[in-house]
Amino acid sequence: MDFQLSPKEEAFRDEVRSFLDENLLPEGERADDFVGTWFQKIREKRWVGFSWPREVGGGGGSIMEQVILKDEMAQRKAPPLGSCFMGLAWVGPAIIQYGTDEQKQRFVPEILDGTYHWCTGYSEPDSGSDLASLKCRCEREGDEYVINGQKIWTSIAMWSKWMILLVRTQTAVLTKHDGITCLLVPMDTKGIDVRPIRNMSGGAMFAEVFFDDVRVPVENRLGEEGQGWQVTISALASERSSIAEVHGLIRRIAEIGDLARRKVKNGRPAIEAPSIRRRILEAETQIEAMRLNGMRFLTKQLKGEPLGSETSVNKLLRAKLEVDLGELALEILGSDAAVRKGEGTLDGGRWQDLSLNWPDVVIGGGTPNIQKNIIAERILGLPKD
């Protein structure tokens, strides 16, 4: 075991740190146009798409350099590494791997520049966790595909210009993974209707998207017809050990500890209640386990071993923590928890919101039950349901 960086990695970390020292003001002191300038600067440094090959405009960063970059950024609460989240996460990688030269030239620079948002049309009302059972119909007519059907849980569809869409071009197939095709669809195409889904906390991050005779030129197909599952799943499956996201949890439990020191409950600071103190310590321990799990999985990757279903371990821990931390904060707040917004609500009702927003993470990433099935079946080798 060795938690040292190599001289080259250390040099890179120092470069990142100097950059942050120079360019990242503390949260209160940032100018209005800060984020715009930020994106421009990190784009110039090729830290947007840092893992992508240099020939398509990426940074060609090694796995360890990616980890260092994300880690330093997260620790300093820097803005994200690029604004086109889904474009950078999987649309870009899928286009780089399966796209035509034309598609690459057209889309990759715009994703890196964050010119607009992409959204992802995978889930359907009846498919739930069983993604490949999708039914959204698509027929070819001459040089066009004609789409009819519906998608759901499409994150930020209302603010996106393009969608990466999975449709069924063939129904008589051997396995449900066949006959699926991947299309790149402009969201302003006639026949697309986006209806935001209001969630229980009152906001709307997801939408339903309806397709009524939506016509898309054949050249918007990504990869071969019927190969859409492979095209998209390969990008989804290239999960990274997500150490950086642990920083968010580390910060949150520290803030909850601080809340417990500030909040008076039954006449004494909440932190003095043994059950509150114990639960904070337990959460810290679980978060540290996640951080270290992530580092072990990263080590596997660095050794060139493929990352399999292990990532479900941290997904489950995170799902549990997202719920538990919200509940813990509400218990610390005591009677004040009943007030969502009102004078004297600590931290502007942030903790109440948090306790209603966990499903974004917990359900969005596959429900805990599905994660448990994955671990039991793929890792432990138990029979399928």
Partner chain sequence: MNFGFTEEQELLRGEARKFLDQHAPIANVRKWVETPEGFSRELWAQMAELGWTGLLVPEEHGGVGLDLVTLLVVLEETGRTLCPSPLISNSLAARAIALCGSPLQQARWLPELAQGTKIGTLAHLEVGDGLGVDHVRLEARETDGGLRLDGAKCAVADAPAADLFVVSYRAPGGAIGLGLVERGAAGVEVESFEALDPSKSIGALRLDGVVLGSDAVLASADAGETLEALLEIGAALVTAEGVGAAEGALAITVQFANEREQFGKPIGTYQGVKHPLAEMFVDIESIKSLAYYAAWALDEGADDASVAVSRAKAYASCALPKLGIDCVQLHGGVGYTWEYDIQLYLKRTKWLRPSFGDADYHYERLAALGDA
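Same protein, the form predicted on its own this time rather than the form predicted together with the partner chain?
One chain, no partners, no other molecules: that is all that follows.
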């Protein structure tokens, strides 16, 4: 694929760069109200939900223009393009594709404005790598659905206002993918119990969510009853080249290299140790592999071809790098890694936190085992696990 930009795309890149020059302050100079002002400005330019149709409030941008926008933003370390991550990533696209006019009018503007957060009720204790086997029960009683069951590893459930939830409305089905329904559920509904799952550093990004006779209006169903699997796997075309993740990892490995130059071990900078240099180079090679994979994904999208299971390759690489880079930073720190907080802690314990917080990225969106199964079954054609 020839990635040479058209005149229109070149003009758009210039527009983005000019906007960044005028509005993006260096990280150390941003006041407390900077992010709020930033979101307001990019919202006015319709850069939040940039690839969404203009008739619902999006930018109507092309895939290549979205690549340009994300690339320029990532290189300059700009704040995210919108504050409602899950709403922008898949809830909004699902509502645009499957929602009623009333649902679109109600939810899409609030997702674009970042009015509140959404969480995703998919995984269950016995339905992680095999999501279609979910058992969270849902029965219709008149104009309401009654939900009983449990979800787990639900990101940001503690401060989300709404959940996009998969439930089983039918058990007598031909395949396990049938009989699943998607509901939009207010998190303050009676009968919902959210229990945070604390990680090794004391944070809590994930939660268990329990449903005890939770009643949701039928009008909150997204798509038809029993169509939940299609709603889940379908979304409007979006750019999925991993650009933001790659730029973030490039910055991370550069910062680890700087740490290795500052940290003295055995009377010499740690960067001079062959084992450290080798691991840094291995990480740089894997990051470059992610970038090149992303270009393959982008090529398919620009040709109008759908993306499928191949994106699991980059998700697997990203998970590996999150763990490996945390361990590498601790190896560079040596005995200093044992002290996470307190006076004299190198870089304020940042690297210790990095090594402990990897579950937020590695578990979210599907664990490495799930990604390996997807790659093995759907790309390599191996028997199901």
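In this text, rigid core is short for the largest set of C-alphas that superpose within 1.5 Å between two forms. The structure displayed is predicted, hence computed values, not measured ones. Positions refer to the first chain, counted from 1.
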Core-superposed C-alpha of I375 shifting 2 Å or more between the two forms: yes
